[in-house]
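Below, in C-alpha cells: the form predicted on its own, a single chain.
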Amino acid sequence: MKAVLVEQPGGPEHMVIGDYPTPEPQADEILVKVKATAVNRADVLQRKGHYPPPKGASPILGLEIAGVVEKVGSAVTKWKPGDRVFGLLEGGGYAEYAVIAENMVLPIPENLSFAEAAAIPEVFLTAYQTLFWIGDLKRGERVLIHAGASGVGTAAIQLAKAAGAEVVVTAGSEGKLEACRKLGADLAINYKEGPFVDKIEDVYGEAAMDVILDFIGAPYFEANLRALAYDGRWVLISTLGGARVEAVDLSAFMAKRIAFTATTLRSRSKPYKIRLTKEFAGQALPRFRSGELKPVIDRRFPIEQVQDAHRYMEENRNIGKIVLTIGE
C-alpha cells in the first residue's frame, strides 16, 4: 500500500509517498480503506523524532481514520465489509490501509462526510476525556478553553455549551475568536491584548473559572492558578508555551484545594480507549446527527500534499481541523 514514510525526523520536507506492507487484521480488529485522516500535533512531534509511537503501534503518523471497511477479523461480529466507519488510532492513519480494533470503531452519521467524520475522533474523545472525565464539569460551572480555535478548542466549546456550561475561550487574532463564538463562546479573549485573567476579572470576578483545559503550559502557569476557582480542577493537555515554571507556591493550591491534572490520550490502555469511544458514542453521535454538534474542518489537503499540511499546521493558522484525503 502507500504511506506516507518519514525518512528521518526533522522537517516537512523529509516526508514521503512511499509503499509499506499492508497490515493484516487481528481477529478482533477491522481492516479500513482510509479516505481521510487529520493532521494533529502529535504527528508533527513524532515526524520531528520528539513523540514515538506506543509499544506496538504502527510507526506511521495519523491518529484517526475515515473509511470503508475492507476486511474484518475472525472474532469481529459488528462491522462487515462495505460499512462506513471512523475511529481513533495509536498511528497508521497517513496509509491507504489501516488496522484498528473493532470496539474503537463508530459508524459515520448518514449526514457527514468521509473528511467530516475523520475531523473528529482525536479532538472530539481528548475534548471528551479532558472536559468530564477528568474536569469534571457540570451544568452552570464555568470552564476556560485555551486555544480555543484550535482542533481540541473547537470541540471542547461545542461540548461544554452542550452540556450546560459557560464558556471563556483564549486565541490570537480576531478571526479565531469569533469563529470561537460563533460555536457558543460565552467570552472570547486575545491574549495579545493584555493579560488574560485580567478581562475575565473584568466580567466574572476573581477565581471564577471551575475548569481549565491548558494547552500552554508555563507562560499561563500564574494566571490560570489565580483565575481558578476554590476546588477548581486544572486539566494540562500540552505545553505549546513550554514546559518548565521557575517557581511554584503550592500553598496556593492547597488554599484552593485545586485538583491539577496532566494528561495525554494516545498512551493510555486499549480497553481506557474503549469504555471513552463507547461513552463519547452515546452522548454525541445523536448530537452529530442532529447537527448539534459538527466537526470544524479548516482546509482539506490530498495525501500527495502532506508536507504543505504540516507547515499549514507549524504556522498555527488553522480554525479547527486540517484533514488529509486519500484517493480522491
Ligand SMILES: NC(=O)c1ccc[n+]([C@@H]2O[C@H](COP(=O)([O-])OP(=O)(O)OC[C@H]3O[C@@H](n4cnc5c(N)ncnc54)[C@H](OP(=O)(O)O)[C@@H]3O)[C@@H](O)[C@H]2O)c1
Contents of the next structure:
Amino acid sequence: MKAVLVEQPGGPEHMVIGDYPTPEPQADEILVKVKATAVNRADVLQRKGHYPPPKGASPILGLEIAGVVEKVGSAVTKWKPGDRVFGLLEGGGYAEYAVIAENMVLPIPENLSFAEAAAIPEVFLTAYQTLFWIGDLKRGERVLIHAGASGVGTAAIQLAKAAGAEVVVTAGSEGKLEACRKLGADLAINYKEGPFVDKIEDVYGEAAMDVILDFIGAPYFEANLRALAYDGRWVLISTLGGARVEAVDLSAFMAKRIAFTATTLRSRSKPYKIRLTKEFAGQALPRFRSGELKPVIDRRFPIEQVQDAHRYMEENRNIGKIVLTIGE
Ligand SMILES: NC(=O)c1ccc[n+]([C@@H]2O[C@H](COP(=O)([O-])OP(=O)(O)OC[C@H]3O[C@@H](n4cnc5c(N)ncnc54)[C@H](OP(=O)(O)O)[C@@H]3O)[C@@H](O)[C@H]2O)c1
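I would like to compare: after the form predicted on its own, may I see the structure of the form predicted together with this ligand?
First the chain shown before, then all remaining chains and molecules of the complex.
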C-alpha cells in the first residue's frame, strides 16, 4: 500500500509517499480502507523524532481515521466489509489501509462525510476525557479552555456547553475568538492583549474557574493558579508554551484544595481507550447525528500535500482540524 513515510526525523520535507506493507488484522481487529485522516501535534512531534509511537503501534504517523471496512479478523462480530467507520489509533493513519481494534471503532453518522468523521476522534475524545473524567466538570460550573480555537479547544467548547457549563477561552487572534464565540464560548479573551486572568476577574471576580484545560504550561502557571476556584481541577494536556516552572508555591494549591492532573491519551491502556470510546459513543455520537455537536474543519489537504498540512499547523493558523483526504 501507499503510506506517508518519514525518511529521517526533521522538517516536513522529510515526509514522502512510499510503499509500505499492508497491515493484517488480528482476530479482534478490522482492516479499514482509509478515506481521511487528520493532523495532530503528536504527528509533528513524532515526525521530528521527539515522540516515538507506543510499543507495538505502527510507526506510520496518524492517530485517527475514517474509512470503509475492507476485511475483518476471525473473532470480529460487530462489523462487516463495506461499513463506514471511524476511530482512534495508536498510529498508522497516514496510509491507504489501517488496522484498528473492533471495540475502538465507531459507525460514521449518516450525516457526516469521511473528512468530518476523521476530524472527531483525537480531539473530541481528549476533550471528553479531560472535561468529564479528569476535570469532573458539572452543569453550572465554569471552565477555562486555553487555545480555544485549537482542535481540542473547539471540541471542548462544544462538549462543555452541551453539558451546561459556562465557558471562557483564550486564543491569539480576533478570528479565533470569533470562532470560539460562534461555538458557544461565553467569554473569549485575546491573550496577546494583556493578562487573561485580569479580564476573567473583571467579569467573574477572583478565583472563579472550576476547571482549567491547560495546553500552555509554564507561562500561564501563576495566572492559572490565580484564576482557579476553591476545589478547582487543573488538567494539563500540553506544554506548548514551555514545561519548566521556576518557582512553585505549593501553599496556594493547599489553600484552594486544587487538584492538578497531567495526562496523555496516547499512552493510556487499550481497555481505558475502549471504555472512553464506548462512553463517548453513548453520550456524544447521538449529538453529532442531531447536529448539536459538529466537527470543526479548518482545511482539507490531499495526502499528497501532507508537507503543507504540517507546515500549516506549525504556523498556528488552524481553527479546528486539518484533515488529510486519501484517494479523492
Ligand atoms: N494530552 C493529551 O492527551 C493530548 C491529546 C490531544 C492533543 N494534545 C495536545 O494538545 C495541544 C492542542 O492540540 P490540537 O491538535 O488541538 O492543537 P492545534 O489545533 O494545533 O492548536 C494549537 C493552538 O495552540 C495555540 N498555541 C500554540 N503555542 C502557544 C503558546 N506558546 N502560547 C499560547 N497559545 C499557543 C495556538 O493558537 P493561538 O493562535 O490561539 O495561540 C495554536 O493554534 C497540542 O499540544 C497537542 O499535542 C494532548
